[in-house]
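The chain below stands alone and is given in structure tokens; this is the form predicted alone.
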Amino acid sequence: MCLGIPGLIVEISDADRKLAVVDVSGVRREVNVAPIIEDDAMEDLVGVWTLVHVGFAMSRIDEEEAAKTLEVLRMFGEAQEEIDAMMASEAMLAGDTPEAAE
């Protein structure tokens, strides 16, 4: 199943490439925000809630919708699976793998 998970844009990491850091339940991940820029400056996206899917911010949502969506996803166990996958991906990128410890 494909799902979008709510995340809060916390910083702009590369304005030229339209990349921002999104916080999803404490896990931070760089995503492409091109689909949601509209007429805003990149800096105006900091503090915006968005639905994130496969590395892209797909749509803007408000904080209430984000909270409700996360709650429903947690009820179905979907959010934790997605968060775990994001954490595993970040660990791999940082070199925190069993092979790196050897």
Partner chain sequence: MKYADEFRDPVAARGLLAKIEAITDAIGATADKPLHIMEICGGHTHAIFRYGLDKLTPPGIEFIHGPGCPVCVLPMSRVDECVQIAEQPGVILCTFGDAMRVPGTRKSLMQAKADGCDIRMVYSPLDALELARRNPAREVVFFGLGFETTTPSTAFSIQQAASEGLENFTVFCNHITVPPPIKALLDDPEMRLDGFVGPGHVSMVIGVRPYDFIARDYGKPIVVAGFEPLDLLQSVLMVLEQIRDGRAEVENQYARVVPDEGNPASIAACDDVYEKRDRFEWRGLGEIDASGLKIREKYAAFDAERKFGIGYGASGRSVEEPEGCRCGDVMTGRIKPLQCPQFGAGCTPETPLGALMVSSEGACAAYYQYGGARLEAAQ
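Fair warning: this is a prediction, and the values are worked out from it, not measured in the lab. Residue numbers count along the first chain shown, from 1. Under this definition, the rigid core comprises the largest set of C-alpha atoms superposing within 1.5 Å between the forms. Compared with the form predicted in complex with the partner chain:
Core-superposed comparison between these two forms: the Cα of residue 15 travels less than 2 Å.
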The other form holds:
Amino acid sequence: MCLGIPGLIVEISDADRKLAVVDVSGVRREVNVAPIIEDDAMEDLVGVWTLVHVGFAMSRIDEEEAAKTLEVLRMFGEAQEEIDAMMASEAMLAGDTPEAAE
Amino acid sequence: MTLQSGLATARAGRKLKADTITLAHGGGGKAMRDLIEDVFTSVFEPADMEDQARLTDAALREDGATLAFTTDSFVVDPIEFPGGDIGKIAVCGTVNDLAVGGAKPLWLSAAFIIEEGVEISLLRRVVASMRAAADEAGVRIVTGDTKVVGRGSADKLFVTTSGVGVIPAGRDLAARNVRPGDVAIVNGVLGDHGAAILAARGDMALSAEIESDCRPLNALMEAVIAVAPDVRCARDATRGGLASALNEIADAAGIGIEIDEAGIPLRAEVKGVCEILGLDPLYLANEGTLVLFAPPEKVDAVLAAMRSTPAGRDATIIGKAVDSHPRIVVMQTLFGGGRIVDMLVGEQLPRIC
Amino acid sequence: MKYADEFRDPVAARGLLAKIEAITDAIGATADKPLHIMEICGGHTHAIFRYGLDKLTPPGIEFIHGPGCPVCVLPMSRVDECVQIAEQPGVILCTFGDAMRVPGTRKSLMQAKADGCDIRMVYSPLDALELARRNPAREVVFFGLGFETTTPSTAFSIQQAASEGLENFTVFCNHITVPPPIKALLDDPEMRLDGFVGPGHVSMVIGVRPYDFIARDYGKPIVVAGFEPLDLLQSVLMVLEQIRDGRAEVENQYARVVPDEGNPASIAACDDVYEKRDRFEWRGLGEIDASGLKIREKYAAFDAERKFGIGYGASGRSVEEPEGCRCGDVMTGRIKPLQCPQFGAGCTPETPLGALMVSSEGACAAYYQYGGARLEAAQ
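Can I get the form predicted in complex with the partner chain as well, since the one above is the form predicted alone?
Up next: the whole complex, starting with the chain shown before.
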């Protein structure tokens, strides 16, 4: 449930109504930033990545946490690449199969 | 009253003085004559002045040539959008319907249903863009009609175009020809038109620099057929998008189709619109993008031919016909998982969840 | 797209899948004796099918598709009431596109629109507010629906309308909350769930603590998950690791978006605007205590139920589900969509009979649209 998309806040459009413009892949849309203002001034939100849902910036994306998760995922990727490489070299070593001999 | 008969009675030089269309412009009197003469025929320049277009072309007389005839009505909101307008679509859409069947488009008719209150300046822009698109496609708009309806009876402007073309002897492009192993190729990125219209409509308050792909495809088709006369079939992926075009082909040919998610060309902004609104780009409309099936040994030649034309610069392979799962289109996802790409159910609606 | 594409890497996915398979084997789960893992959220159901994850995970894992699709669980009586509001003179009814096709007993909003009601699809309640500002002579009603993710956006919009003194903006409130139906599912003696993939975007609002009871009281693992395919696979792996280790904890895979404490500003806005209903009907599940929200007296002027005198239950008792519809059994994991006799016969996305065929997030619609069954049959 609940489609949410990462977007970058690029501009404050109406500080009184807590409205800012986010950019999602080159598409821009005005969103309400009330959920993520915290103690900041509106203008400090420019450059913040946020999770956008139905026109509201619902959460700040935590770059550090994103990096941590990616690091774990990267390890799975690297481990898999090693396995792939091992299997490729095994296949090469097994080059004297009947198929290859033909 | 046709454009011709309007022109037959109204000689050159008539100028329309009004700024907006009123019911008088559909009344059959002088106002209508002025409208037809000043706005339509002065731009379309139909050669013949009788009540019907009289057409002749050497291609028609060739042995084994087939006449191709198609018609399509165009309604679009907004009338003008980045990359085109209703007039350009009306010409390109009908030209492309002929072209994808292997026909050389020659002549078009254009019928207009105009809501009273429409600005004459808008009509002029639409007509000018029709002429420009016709020139680009190398076709003539040779006959037409106008009707004016009361406010609320139509949404500004509806355009119907019919097209006549000739399929030279020996050409047989049809979905039933597709066989397993044939390769599916598109001429460019997908979904631009649908995304451009969504953004231009303003309901969703999205702004994005996306232009409709609206363009004639007959030059591209001729280039393809020149190098691969045995190209199996082509479909322009208009309403319902690529997914619907592929499903129609799979159904008609009784084959399965496999496409590769990683190979589907999409503009970043179109992806953005789709992510925000929860839409699937495979179902977004295109107005100048086709999918064709070529025999495997002709793929390189077809790709090169497509890329040599302006409409085909980004041509790319997206998949192939297979003998497993007949009549079903399957997309290999980025992870090697497969999922069915079905026909669109109803209309694609933006979603929050 | 940043924060999305990085989480779609196919090589890492294969690495995760290999690990998932190894742990599934180690636990001893097989196709005949599978682990039942419920993804609560319809967005996860959608992603599982969109990326074909159900076919990539080992047969020892069976996904049970939870009740987290707000459109699917919207009772027909509420659609009826919404149509009734849309039919009032002067009303502009604004809705998310999702709700357009949901059948009521009389008609859907799509049909009501065709019959002349002024119904507009919007992306955001902000767009409904803007319509109210621009059309002071009209009565703009926003069809508020969704779980905790969406609930704050409606609350903020009501607060905004109040601060502007808008007199022609109301909300027809159908907001519901995730934890009560999970508790109801866990209390079901027939329930056989081994763990949960928790709803990421609901959790960015409410945080992870509201799930404590799942681990503490019911001994089931739950991992709050993101929506990209790698997020889902990693979360499944984390659930499996808990099962293997005999742990039952609330873990957070989606920490880049979900703070443990949720979003305080949103929680405060919701507390200000809503109070719990005694009970609310969920299509396919029946009435669940304290699972729905209504607008507080303080904001009565923005409550469409009060303004139009169309309250919860005003249209009578809850409506019977169509004969033969087994959505409730699918949602509780008793049967798979394909085991429902109506699936693909009396019930298709064109003519949905039951809740789960209505939205593309519904388990049955996902099975039908993307699903393996027809593909396997064809092969």
